[in-house]
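To begin, one chain is listed below as structure tokens, in the form predicted alone.
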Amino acid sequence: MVAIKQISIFMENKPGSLARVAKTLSGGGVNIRALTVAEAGDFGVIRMVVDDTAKGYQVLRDGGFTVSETDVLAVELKDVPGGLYEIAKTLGENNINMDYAYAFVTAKAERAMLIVRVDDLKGAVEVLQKAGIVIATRREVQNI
């Protein structure tokens, strides 16, 4: 299986909450590769991918934050309009949610990544190779 590992936090909304986070990872030599910050008024979400997901685990764990690990794709976006479309409707006439997503792109803009969590990752895997559309390895988030 292609899947990646994600990072999500759950800690409350206030001033400081994601410059702990970043502190904590940074000292422990996890850089971050990916992140979204999600909030739900007093609390909120913060997903993100890293490059040695298992120490960011422990690291933050052992720095007293509620954190969990979740199977994502990291999907090649074509870098022009309508990239997000191609992906978007190979899932969704395949019958596959897609539960959230965040993207970015890599340095000197060498491709674009999506971070895609869906209610079917077997599926999903299926249906975007067929259709052509490359998922990355962990090993190739992790170097990006």
Contents of the next structure:
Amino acid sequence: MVAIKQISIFMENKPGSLARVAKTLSGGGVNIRALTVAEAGDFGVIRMVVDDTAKGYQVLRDGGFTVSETDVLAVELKDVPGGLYEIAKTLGENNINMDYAYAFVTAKAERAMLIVRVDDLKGAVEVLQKAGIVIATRREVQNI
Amino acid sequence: MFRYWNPHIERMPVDDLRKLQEDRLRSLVRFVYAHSSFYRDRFKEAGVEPDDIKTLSDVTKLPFTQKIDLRNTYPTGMFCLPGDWVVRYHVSSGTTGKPTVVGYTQGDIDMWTDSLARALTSIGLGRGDVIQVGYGYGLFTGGLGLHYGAEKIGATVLPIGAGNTERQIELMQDLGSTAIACTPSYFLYINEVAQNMGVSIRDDTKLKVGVFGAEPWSDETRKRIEETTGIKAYDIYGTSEMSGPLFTECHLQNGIHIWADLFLIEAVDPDTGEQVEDGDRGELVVTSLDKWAFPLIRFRLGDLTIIDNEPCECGRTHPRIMRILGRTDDMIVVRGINVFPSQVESVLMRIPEVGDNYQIIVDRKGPLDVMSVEVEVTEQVFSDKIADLMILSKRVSKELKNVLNITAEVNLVEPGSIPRSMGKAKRVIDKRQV
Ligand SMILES: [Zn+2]
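Show the same protein again, this time as the form predicted together with the partner chain rather than the form predicted alone.
Next comes the full complex, and the chain you just saw is listed first.
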């Protein structure tokens, strides 16, 4: 399966929340590959992809955070105008909903990737691959 | 088979019981009048003499007493026997002002112990049970009260006191505790810590009964405790002025049995002081019938409840009080609407996605009171989708509006961020009183 695991963390919107998460992960030797914060008033959700999900999940739980794991796709963004549009269009035409998405650039700045959460993972993989869009595997994301 | 500690008294026909109360009330009135200048002055102010009290209904001629009297006569101005009769003091720290001191003769201690022996027997405890007393020992009445009551019925006491939570769980397993007595909020915390230790109260301990009190709690919390831990949770009641914890529900869990030979209870309108109609909610007022160092005459407890005089199906003929909603001093008034923390609790606890802990914050924004409720996000419910979390907080808010008719903002907070308590939980932060 090409789905990768995203870690989500519940966070109150107060100073230092994000720093505590980052510190906990670095203390456990876990590296963040991609991260986004979604806020809603007094609270927010930190979503991230890390190099070692199992370990990341464990150190965060042990650190007292509320954590969940979600299957997401890491889709390669073609470095051409309309790269994002192509992905959205392909999913939309096939009636697959994108719950949210966030982009990041790999450390060596070789590639841009889009993390996508969809309501139909299997269907999304199929239609994206058919459209010639590259989906990164777990191993690839770990090794970025 | 129902078990009784003292079947003769507990099942006494109602008329005989009333006769006994009447005799004891008449003796009490003479006793306090003869022994205490405090009561003599109060009786004179009210224009009443001991001889005016002939029947039980004459009790309304007697003046009320209340907590403030106890403070004003600090330390022992309301005692009716000299110090050499007193074998023990308990002291409760006043949240405001002076502490209050209560004292006991040996007979008073025996009365207290006997009351609890009846209560603990009525919930099926006895010889062979191991009762873990998780109430504080010392000046607080909870620990020592339960301690003597449990020993009296032949149970084994584990006098661990409050706190030291991991140890509570270890000893509960090692010594096979079958019952625990503590505050309901502390038990929820013990359960939380047990889970973190990988211990299931249901599967890994012998615990079958919880005796919970010293703070108001709701039936929904009872349900949650019973469903998550597999124990039976019983309500216990009694204030330090009355002796300490004295009464519990019986195994039928349908109101707390108040031993009528020991205490005479009334429910009065908190504003007018008139007795309310049978079955109506009122402020609980007690007169002690077998307590001598520090007797009580029509002492206003501030607790709101309903008295049920119908004999219980368990065979006990004594009146029952329905679950205490809260004390009049716990009540918060938000934009003119009265709210008890226990009512908020009952709404929260019936929403399974909400964690066991909560806190109510009342503040003033401009001319308006605003109330917000903080609840913890549990791992079971946490979603990576913001929308799901917002739906949850809206749902809680809507339930509060539906049930209590109050508008409250609901804030989701990180688990563990609401302070845990080993004793009475602090549920309300009122920022208006600064
Ligand atoms: Zn009963």
